[in-house]
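As C-alpha cells, one chain now follows by itself in the form predicted alone.
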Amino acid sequence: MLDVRDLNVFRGSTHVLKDVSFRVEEGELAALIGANGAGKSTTLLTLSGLLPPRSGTAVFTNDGEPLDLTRASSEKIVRAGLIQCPEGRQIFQSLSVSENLAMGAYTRRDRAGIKQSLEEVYELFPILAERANLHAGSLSGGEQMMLAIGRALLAQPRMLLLDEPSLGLAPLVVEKIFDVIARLKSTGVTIFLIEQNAAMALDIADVAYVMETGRIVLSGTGSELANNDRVRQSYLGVAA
C-alpha cells in the first residue's frame, strides 16, 4: 500500500532524511520509533505532501491506483485516503467538538455515510458525544487527542498516519488511546504510527522501524525489535 524508497529530505541546508526506505502493507500497523529529532515527523510531513523531497520515491496505492506522494498536492493525497493525525493534535480550539469533527469530512458528500462515521467515532470516544457542543479548547489533553483521531476518521482513511499520539498525556489516557488504535487496526484500517513510547508502539505493531539521525537503522516485526538488545537498551530502558 505504501512503498517508500531512498527518500532524501532537506529542511533548509539540513539533510534530515537520508535514503529512507520502508513499506507498509494493507491492513498492517507499522511503527516508526526513534529519539526526538530523529526525523520521524519529517517523514510524515513528506508523505502528506507538506515537505518536498530532494530525491527518492513514495508511492501510495489505493484500490490498485498508485499515487506518487512526492509529486501530488496535499489535497489529492487526502482525497486518496492518506490521512494524518498531526503531532500536537492541531484541533480548532475556537470551534466546537462537533464542528471539528465535521471538518474531517470536508471532502465527503455522502451525508448518510458521514452520519454513520460520526456515530462510529462517538462509539469509540463517548466523551466526545457528551462534549459535542463545547469549545474544543476547553477539552483536556487526552480528550483533544481523541478529537484529533476522530476528526481524521471522519475523512475515511485508507491509511491513518498517527504522529506521537501519546505525547504529553497521562499514562491511563495513553492506554486508552492505544486500545483505540489497536481496535482501529482490527477493523482493517492500515496505520503508520510515529511514536516515542517505544514499548507501547512495539507491543501493537506488526512491523516496526527504528530511525536514528534520519536513517532507518533497524527493522523487523514488533516483537523482534522489542527483544532486540540495541532497542531494549536505547528505547526500552533495559540495562545492558
Given for the second form:
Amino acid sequence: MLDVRDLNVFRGSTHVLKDVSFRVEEGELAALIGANGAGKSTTLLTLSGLLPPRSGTAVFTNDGEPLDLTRASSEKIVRAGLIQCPEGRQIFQSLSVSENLAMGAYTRRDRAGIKQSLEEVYELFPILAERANLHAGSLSGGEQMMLAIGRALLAQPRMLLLDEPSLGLAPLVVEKIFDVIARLKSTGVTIFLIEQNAAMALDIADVAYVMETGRIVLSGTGSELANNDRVRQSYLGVAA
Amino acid sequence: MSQYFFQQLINGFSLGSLYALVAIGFSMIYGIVRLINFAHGDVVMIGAFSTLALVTAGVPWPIILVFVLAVGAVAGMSIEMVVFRSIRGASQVTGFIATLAVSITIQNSALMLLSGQPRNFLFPAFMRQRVGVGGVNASLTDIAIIVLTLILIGGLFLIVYRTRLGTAMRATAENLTAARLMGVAVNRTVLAAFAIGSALAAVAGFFWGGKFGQIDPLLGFVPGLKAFVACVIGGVGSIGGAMMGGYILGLAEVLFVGLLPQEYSGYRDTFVFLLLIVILLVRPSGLFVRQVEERA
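Structure of the form predicted together with its partner chain (previous: the form predicted alone):
Let's see the whole complex now, leading with the same chain.
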C-alpha cells in the first residue's frame, strides 16, 4: 500500500532523511521507532506532502491507483485516503469540538456518510459528544488526543499515519488510545505508527522499523524486534 | 444637550462603521497570513474611485455597491497573488516592507492616472437630506452607512462562523500545517480571506465620498492606519475585536471632537494615537481577546 524508496529529505541545509526505504502492506500495522530527532516526524510530513524530498520515491496505492506522494499536493493526498494525525495533536483550539471534527471531513461531500462517521467517532469517544460545543482548547490532554484521532477518522482513512499518539498522556489514556488503534486495524485500516514508547508499539505492530539519525537501521516483525538485543538495550530499557 | 449628544453618537457610529469595515479585513488578513497588509487602506481608495466612475457613468446605486464589492475582492486577490504568495511565511519586517511597497505603488499609480486633484463626490441629494427622529436629526447618508455596514458584517459573520469555507479560514488562521493535513487547499482559503476582507474595505471607500464629500488618490492612508489602531484596540487577528475596535475608535474620535471645547478638535488624530499607545501599554493583546490558556 505504501512503498518508500531511497528517500532523502533536507530541512534547510540539514540532511534529515538518508536513503530511507520501507514498505507497509494493506491492512498491516507498521511501527517506526527511534529516538527523538531521528527523523520520524520528518518522514510523516514528507508522506503528507508538506516537505518536498530531495530525491527518492514514495508511492501510495489505494484500490490499485498509485499516487506519487513526492509530487502530489497535501490536499490530493488526503483525498486519496492517506490521513495523518500529527505530532502534538494540533487540534484547532479556537474551534469547537464539532467544528474540529467537521474539519476532519473537509474533503468529503457525502453528508450521510459524514454523519455516520461522526456517530462512530462519538461512539468510540463518548466524551467528545458531551463536549461537542465546547472550544477544543478547553479539553484535557487526553481528550484532545481523542479529538485528534476522531478528526482523522472523519476523513475516512484508508491508511492512517499516527505521530506519537502516546506523547505526554497518562498511562490509562495511552491504553485507551492503543485499544482504539487495535480496533481500527481490525476494521481494515492500514496504520503507520510512530512511537517513542517502543514497547507498546512493538507489541501491536506487524512489522517495525528502527530509525537512527535519519536512516532505517533495523527492520523485522514486531516480536522479532522486541527480542532483538540492540532494540532491547536502546529502546526497551533492558540491560544487556 | 442630550439631542446634541445623540447626534454625535450617530455621527460616531457612522465613522466607526467605516473604520470597522476596513479593520475587519485588516484583521482577517493578518489572522490568516500573520503579516500586516499596509496596502489594505489603498483598497478603500480603489473602492472610492470605482464608485465615482460608476456614478459618473450613471449606473444605479445597488449595482454600484455590488460592483464595488467585486472590485475590492479582485484588488485583494491581486495583492495576495502578486505579493503575499511569494513571501508566505516570511518575517514581519519582510511583510512590512513588501506591503509598504505595494501601497506606494498603488498610490502613485493612482496619482499618475487620476491626478492628485481632489474630486468632489456626493451622494445624491435625497441621501444628504436630514431626517428627524424624536428631535434628533441625522443625515440619511449616516443612517445608510450604519445600516448597510451592520448588514454586511452580519453576512460576514454568517460566512465565517456558519460555512465550510469560514471554518476552514478559521482553522487555517490558527494552524496552517494542521489545516493542510485536513486537505484544505490553503492557497484558495487565503485568497478567499483576502477577497472578503478587501471587498469590505472597498465598501468603506464607497461610503467615503458620500460622507466626506471629497476623494483623492491618497485617501487610503488614514483609514489604513486607523484600521490598524482599531485592530490593536480589539485584538489583532480577531474579527469581532476589529469590529468593536472600529466602532470604539469612531465613537471616541467624534465624541472627543464634539464634546470637548472647539480648540481641542485639531488634536483629533493625536488623541487617536494616544489611545493606541495607552492600549498597547495596558492591554497589548487587545480589549476583546481572551488570553487563551493552552492546556498540555
